[in-house]
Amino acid sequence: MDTPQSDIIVVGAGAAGLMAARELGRAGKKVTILEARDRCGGRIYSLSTEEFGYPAEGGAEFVHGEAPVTHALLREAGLSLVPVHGTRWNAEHGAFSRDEAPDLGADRLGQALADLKTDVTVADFLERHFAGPEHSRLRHSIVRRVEGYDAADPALASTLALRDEWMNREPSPQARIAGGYGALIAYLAAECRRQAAVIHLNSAVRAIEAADGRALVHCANGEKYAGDRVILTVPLPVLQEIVLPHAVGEKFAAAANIGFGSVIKILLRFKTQWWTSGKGRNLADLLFLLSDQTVPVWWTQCSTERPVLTGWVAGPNTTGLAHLDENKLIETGLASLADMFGLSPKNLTLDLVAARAINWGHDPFARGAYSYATPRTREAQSVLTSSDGAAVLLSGEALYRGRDMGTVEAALASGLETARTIIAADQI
C-alpha cells in the first residue's frame, strides 16, 4: 500500500493541533492530523449531557485572562461566554469564612518580589524571605495557590513567572463558554475538514523518521504517513514516548526544563444544591470553596439548574491519590465534602445522581494536565521554538511565552504561531 503523502502532518487533535491545521489549510497546505484518542480535543474533554444535565467539563473549563485568540475564535464560531460570578469561601475547622487572598503586591512580599533580579523557585524564595513562623499563613496561601491554580511544584516553579502572573495586570474575570469548550473544538475540527484536512482518530504516533527534508511517521496501528513537516502538539510527558530522529531528540531534550503538573478532577451531580443552606450557613453565592481537605478545592456552576460540585486536586497533592481508581476518588471527594460540612458521606451518596473522576496523570495520552514555568523554562522555550528549517516542530501550551501558560488560549496561540512560522518560511 502506498504511504499517504501530505505537506504537513499534525500530531494531536487538541486545541494547538487543530488551530495549526486550520491555519495551514487556509494557506493551501495539504494537512493530515493524527490523533491517538477516539475523539478530538485532547485535554479538552466534554462529558455527556445525559450524565450531568449540561456538557460538563472533564478537562479545561474556564477562559482565563484576556485570551485574544480564544475570543476571536469564539466570535467567528458564533459562541458566547458566560461570566463567572460568586464568592470564594474558606472552610477551616468546621467554620466557613469568605476567602481573603493576600495582597501579593503589598508590604514586604511585594517589595521582595519587586527586588528579585535572578529567578529562583518559589520554595527558595519563601525560604529566603518568609521562613519565620510569623509568615506561616502567607506561605500557606502562596503554596496553595501555586499548587492548586498552577498545578505546580513550589520546589520547581519559577518565582519570576508567577510574579508576572500575580502583579503585572489587573485581575480579569473568568468565564465559561456557553456549550462548553467541546463546542469550540467541534467548530475547529469542522473548519479543518472544510479546508480538506484529514483527521485520523485512534492513530497514536510511536516514531518519526526524517531524511532529505521529509518525515515519515509511524503509528501504533501500523499505518505510516509521509510529509514535508511534522508538528508535534502532544503533552510534554507524551513527547518522551515517541522515538525521534537523533538531532530532533537532542533539541527536544530542552523540554525537561519546562514544568508539567497533574490534576485530578471530580464532578458530582446531586439532586439538590444542599450546600447553599443548612446549620445556619448561607452559601448561596458560593463559587469556589477552599480547604485543607484531601480534595481541597471545589466550585459550583453558579446555576440553580446545575446542582453540580467540581472537586480539584492539583500539583504534588495528586501523588498521594495516584493509587486510587475512579470509584475510590469519588468516595474521597464525598468524604472531603462531608467532613467540611459536618455531614454523613452516606447521606451525600444517597443524594448523588452522577459522578465522574478524571485523573489526568493516568491518561496515557496526557500523563498530566498542563505546563508551568521553572527558572529554566524561558530558555528552553527559545530552543524549542527556534526556526531552523527542521522537518519536525513542536507546538502547544507549554511553548507559550505569555502570562497564561498552561491554558487553552496558550495552546491556540502556539498552534497559530507555529503555522504562521511555516507559512512565512515557505514564502521565502
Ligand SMILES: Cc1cc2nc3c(=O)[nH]c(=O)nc-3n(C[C@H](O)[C@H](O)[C@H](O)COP(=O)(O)OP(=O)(O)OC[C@H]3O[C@@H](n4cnc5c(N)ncnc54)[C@H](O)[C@@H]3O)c2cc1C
Second form
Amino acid sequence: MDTPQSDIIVVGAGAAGLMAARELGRAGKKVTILEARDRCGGRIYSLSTEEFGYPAEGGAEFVHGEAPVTHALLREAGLSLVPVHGTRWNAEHGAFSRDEAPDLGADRLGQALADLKTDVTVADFLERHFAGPEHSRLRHSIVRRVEGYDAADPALASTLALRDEWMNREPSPQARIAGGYGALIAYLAAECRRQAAVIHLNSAVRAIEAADGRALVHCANGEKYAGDRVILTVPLPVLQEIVLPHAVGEKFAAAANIGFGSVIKILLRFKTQWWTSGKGRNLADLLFLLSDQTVPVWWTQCSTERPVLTGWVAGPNTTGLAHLDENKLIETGLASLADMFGLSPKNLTLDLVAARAINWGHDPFARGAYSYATPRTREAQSVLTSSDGAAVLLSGEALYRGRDMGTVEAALASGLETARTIIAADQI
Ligand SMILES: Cc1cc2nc3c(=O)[nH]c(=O)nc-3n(C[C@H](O)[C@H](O)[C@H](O)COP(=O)(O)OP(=O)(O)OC[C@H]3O[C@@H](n4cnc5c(N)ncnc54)[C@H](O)[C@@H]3O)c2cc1C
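For comparison with the form predicted on its own, please write out the form predicted together with this ligand.
So here's everything in the complex, that chain up top.
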C-alpha cells in the first residue's frame, strides 16, 4: 500500500497539536494528526459524567489568569467559565486556620528578589538569602508553593521565572470551564475535522526519518506516513523515546534544560460534604486546604451539588508514592484527610461513592505533568523553536516563552505560533 502523503504531520492530539492542526487546515494545508491514545486531549482528560456526576478533570482543571488564546477559543465555542471562589485553609498541628500566604513582595524577600540580576535556582536563592532558622517558615512556604503549584524541584527551578510569576502582577483569577476542558477539546477536534484534517488514534509514533527532503513517520502499529513537515507536540520526557534524524536529535537535546514535574491527582466523590465542619470550625467556604500530610493539597468544587474533594501531590513529593497502585493512592488520600479531620479512614470510606487516582508520572504518553523553567530554560526554548526551515518542529506547553508555561494556555499559544511560523515561511 502507498504511504499516505500530507503537507504536515502533527504528532499528538492535545491542546497544542489540535490548535496547530486547525490553523494549518484553515491555511489550506493537508494535515494528518497521529495520536498515541484512543482519545484526543492528552493531559486534558475529562472523566465520564457517570463516574463523578459531572465531567471531573483527571488532568488540567483550571483556567489561570488572562489566558487570551483560551478565552478567545471559549467564546468561539460558546463555552462559558465558572469563577472559582472560596477560602484557603491550613491544617496544621491538628487545627484549622485561614491560610495567610507570605507577601512575596514584602520587605527583605521582595528586595532580594528585586535585586537578583543573574538567575539562580530557588534552592540556591533561599540558601544565599534566607538560610537562618528565623526564616524557616518563609522557606517552607516558598518551597511548598514551588513544589505544589509548579510541580517543580526547588533545586532546579528558576528564581527569575518565579519572580515573574509571583510579583508585578495582579492576583490571578481562576475559573473552570462549564462542561469541563473536554468540551474545549471536542470543539477543537471537530474544527480540525471541518478543515479536513485526519485524526488517527492509537497511532504512537516511534521514529521519524528524513528521506528525499521529506519526513517519513513510523508508528508502533506498523503504519507509515510521509509529510513535508512534522510538528512534534509530545511531552518532553516522551520526546526522548522517539528516534529522530541525527541533526534533529542533536538540536532537541536542549530540551534537557527545561524542567518537567510530576503530579498525582486523587479524586474522591462522597455522599455528603462532611468536611464543612472541621474540628469545630465552619469550613463551608473551603476552596483549598493545605497541610504537611502525605497528600498535602486538597480542593473542593465550590458547589453543594458536587461533594468531591481533589487531592494533589506534586513535584519531588510524588517520588515517595511512585510504588503505589491506584487503590493504595486512594487509601493514602483518605488517610491524609482522616488524619487532618480527626476521623477514622473507615468511616470516610463508607461515605465514598467514587474514587480515582491518576499518577501522571506513570502515564506512558506523558511521563509527568508539566514543564517549568530552570535558569537555562529560556535559552533552550530559543534553540528549540528556531525554525530555520527545519522539517521537524517542536511545539507544546514547554515551548511557550510567556509567563505561564506548563498550562493549557501555553499549549494553545505554542501550537498557534508554530502553525503561523510554517504558514509565514511557506509564503516567502
Ligand atoms: C494533573 C494535571 C493538572 C493540570 N492542571 C492544569 C490546570 O489546572 N490548568 C492548566 O492550564 N494546565 C494544567 N495542566 C497542564 C496542561 O494540562 C498541559 O500544559 C497541556 O494540556 C499540555 O498540552 P500539550 O498539547 O502541550 O501536550 P499534551 O496534552 O500532552 O499532548 C500531547 C499529545 O501527544 C500524545 N503522544 C505522546 N506520545 C506520543 C507518540 N509517541 N505518538 C503520538 N502521540 C503521542 C499524547 O497522548 C498527547 O495526546 C495540568 C496537567 C496535569 C497533568
